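What follows is one chain in structure tokens, specifically the form predicted on its own.
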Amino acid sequence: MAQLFAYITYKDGVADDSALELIEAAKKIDAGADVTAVVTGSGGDLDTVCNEMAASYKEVIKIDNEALAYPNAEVVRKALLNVLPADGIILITHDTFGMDLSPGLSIKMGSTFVADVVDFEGVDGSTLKIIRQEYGGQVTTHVNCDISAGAVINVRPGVFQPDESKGAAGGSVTDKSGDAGDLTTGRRFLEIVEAEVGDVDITKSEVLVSVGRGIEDEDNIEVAEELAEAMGADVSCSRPIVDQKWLEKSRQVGTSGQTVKPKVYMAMGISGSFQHMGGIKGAPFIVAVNKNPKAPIFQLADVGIVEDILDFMPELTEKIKGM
């Protein structure tokens, strides 16, 4: 069985929630292997990452350079290729940031490249199977993936509970600073542009009530703010909603959006594609409610609850307002 590595991505020195869900997506591989993490930046924010991964990863590989200061898939990938094992199997996240660096990875690497992996059927002999959804999660397609010659595998997030536990000894850290190479490409950091804050800033709220197409029509908005007033909550939405306009692009939860850590999340209407998904962080309780008993975040719910969300959320009202 080839190594497992894990790519971890962070910021501000906090490690991404997808960090310790790798552990758990690497043990449906292969129950036994130790995992090794692989970070990448420059400075004291990468350190601090480093040390916080060694109590969960056996081993952690280090890349300090000053041109991964910034996230720049194509000089991560450079990195990588310089200090991976040929036919080693890394592990990461499917989000804007691994779907930029993944592709290219696996072609320079002669690997097999799967992206939106949600789960993993074993390994038998080189052929890996692994379970994916298509066309919004309606479809389960099963993929046979020949890993004789290692692989690059995207993890949707938030689909592996994370792995908590930490290391009795704690892991290594094994800085390969100096194997990265020239890191010089032709793409270049220019700025990070922060997503503007609207009226709310749903990036701080503990309980979101968010609406997706189930709304069905702008006036409906205001059933789940009145839901999300006796509740002591603040409406967010999926991209739909924003692509109408019935909401401002402040309350778009997603990949191309905000990304939000509350404590709980009602998704209203809201069928749960990792585009929508990928923005929710830190593992909240998950309360779903469509009308379509296949919609994919009841895989991901706490609560799954099949109901038209117009006839549910005043209900609900009147059920807090009476408590």
Second form
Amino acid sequence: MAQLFAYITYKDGVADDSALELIEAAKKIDAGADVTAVVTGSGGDLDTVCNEMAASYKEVIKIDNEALAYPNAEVVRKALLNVLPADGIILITHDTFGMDLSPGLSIKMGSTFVADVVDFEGVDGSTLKIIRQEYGGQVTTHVNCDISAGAVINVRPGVFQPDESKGAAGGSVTDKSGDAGDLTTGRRFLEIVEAEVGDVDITKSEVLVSVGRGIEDEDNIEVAEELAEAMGADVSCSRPIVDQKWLEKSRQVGTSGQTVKPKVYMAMGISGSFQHMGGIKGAPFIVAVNKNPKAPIFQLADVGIVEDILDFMPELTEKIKGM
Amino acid sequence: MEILVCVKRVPDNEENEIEVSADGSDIDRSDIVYSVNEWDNYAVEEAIQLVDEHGGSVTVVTVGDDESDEILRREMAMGANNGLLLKDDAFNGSDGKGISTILKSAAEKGNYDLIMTGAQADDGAGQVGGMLAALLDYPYASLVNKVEVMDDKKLKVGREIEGGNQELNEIDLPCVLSIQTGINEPRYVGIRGIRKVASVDIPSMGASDLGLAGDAVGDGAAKVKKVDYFVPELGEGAEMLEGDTDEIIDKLIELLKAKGGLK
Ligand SMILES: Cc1cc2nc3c(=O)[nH]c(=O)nc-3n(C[C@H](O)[C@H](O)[C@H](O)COP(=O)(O)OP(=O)(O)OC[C@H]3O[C@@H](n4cnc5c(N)ncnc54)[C@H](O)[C@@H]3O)c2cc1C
Ligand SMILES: Nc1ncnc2c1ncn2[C@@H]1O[C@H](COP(=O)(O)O)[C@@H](O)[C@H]1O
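Now show me the form predicted in complex with its partner chain; what you just gave was the form predicted on its own.
So here's everything in the complex, that chain up top.
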């Protein structure tokens, strides 16, 4: 079995939740394997994270270079290429950084790439057995992946639950900064532009009426607003609603939008993609209304209703108003 | 600026409820409506706007079959200047790397300053753009939600990252960008637009035209292989409220009251 690596992402010296999830993912590939954490960056934050990771990973590789101070995937790719063995199995979180880094990394490594993995069913010879979803989670597939020349595997964040009894690995940190090589690239990081603040802060809302593509038309947004008003809730939405400019970006729930923590979340005509559900925290009571009885959201919600939201919402509004 | 945009014909997520076929070998393709991958329309729109402003031309390319002709025409009706269909039995069964290898050969036949893909397609991989860039040895940026031409050698691009924040980068041309939805508002294509391009000749290229060895792509070269589709056994799932709408609403209101959902 090839060596397993986990690339660690962090911000302001604090490792992402996924840093420990990758250990659990690796265990599903090979229960006995020792996974090596790989941390890149520059200066104090990097050292803090390396030490934090040594509590959970037996081995930590540190790559320190000023060019890595901001995790520009193009630069990180070059560093990893020079430091890691080509036939290794490299686990990376499937977020906006992993999506940027991994496909190209696999090509440069000459290894195999699989995106957005939700589960593993072990290794059979040189075949890694993987489970993925397609069509926004509507169907699931078994995938066989030839890992004889190594692999880059992007793991969906949030699916592998980290072991709570962490912190006893007593790992050591190895400095491989000297191997990073030339890190000049054709893409240079400039700055981060923070998301705009909108009229309503949905991250503070206790009850959300959230609309998805099932709302069908801009004029129907009003129907959701009326329901929200009757309930004393705020209106939020999925990404396609913002893409069409029917609601402001600040109303978007999901990984590339806001993270909300309401008591009650009403998902109206939302299919339940992981990027949307990833923005809902704090285990709220989720009510899903969807006309497709097989919509993935019904696996994730507490209460499901198979109805057309354009008929259902006005009726619900009327009843609540009449109470 | 010469721009190549990669587009894919996929089952339309909005028009279809996707289900596993009876034998589990595929999704159920009876009565499926196909269209251009949602992300690709944003890429084509962005390319057209860049050419409108800076000159040049837009070529749309797909690895597909005879049916894929219709999506190339649709994108040409939007305003793309040329279409190119990459089609060969030898391409069947390609994995992401195979598709990228085919597209790379096609890209090298032209003289493109900029290549665009969608951020992801029907199977949610989001891999072809990054692989294509690496194969061509071009710089890459994914999830792009802003493109600005700085001069004829570089662009300023915004990437959408977590929380709706934007990461600004400078990137050298030629490069590959994968485009995120919401970057623009793709123009509407009417029947008349489609009719205008109905008889335009769309060239098609196969493995030998592209100088591709038969074993470099297709099923034989694929290291990632789909075994089957299935319905996973998940947890309990939602409690489904049933009955007529009135009853459902009464039950729901009780639940909402109990959970603090009504003020
Ligand atoms: C990098 C990246 C980041 C992303 N970030 C986000 C994010 O932050 N937030 C987000 O939401 N998405 C995000 N997405 C997009 C995400 O993958 C999905 O495409 C999106 O969440 C789908 O939105 P939806 O559920 O509204 O639409 P769809 O998936 O199209 O679902 C619409 C649902 O409505 C149902 N429906 C249709 N009509 C009716 C009706 N009349 N009555 C009842 N039900 C009806 C349908 O059955 C379907 O289930 C991101 C994608 C990428 C690649
Ligand atoms: N068969 C194909 N032909 C042309 N472009 C493709 C093809 N498959 C994927 N792409 C491009 O790659 C993007 C990402 O797709 P994927 O990597 O399959 O998720 C799509 O939005 C297209 O731009």
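Take the two forms, superpose them, and find the largest set of C-alpha atoms that agree within 1.5 Å; that set is the rigid core. Values in this document were obtained by computation on a predicted structure and should not be read as measured data. Numbering follows the first chain given and starts at 1.
Is residue 240 among the residues whose Cα moves by 2 Å or more between these two forms after superposition of the rigid core? Yes: residue 240 shifts by at least 2 Å between these two forms.
After a rigid core superposition, would you say the CA of residue 14 moves by 2 angstroms or more between these two forms, or not? Result for residue 14: no, shift under 2 Å.
Is residue 39 displaced by at least 2 Å at its C-alpha between these two forms when the rigid core is overlaid? The answer is no, as the C-alpha of residue 39 shifts between these two forms by less than 2 Å after core alignment.
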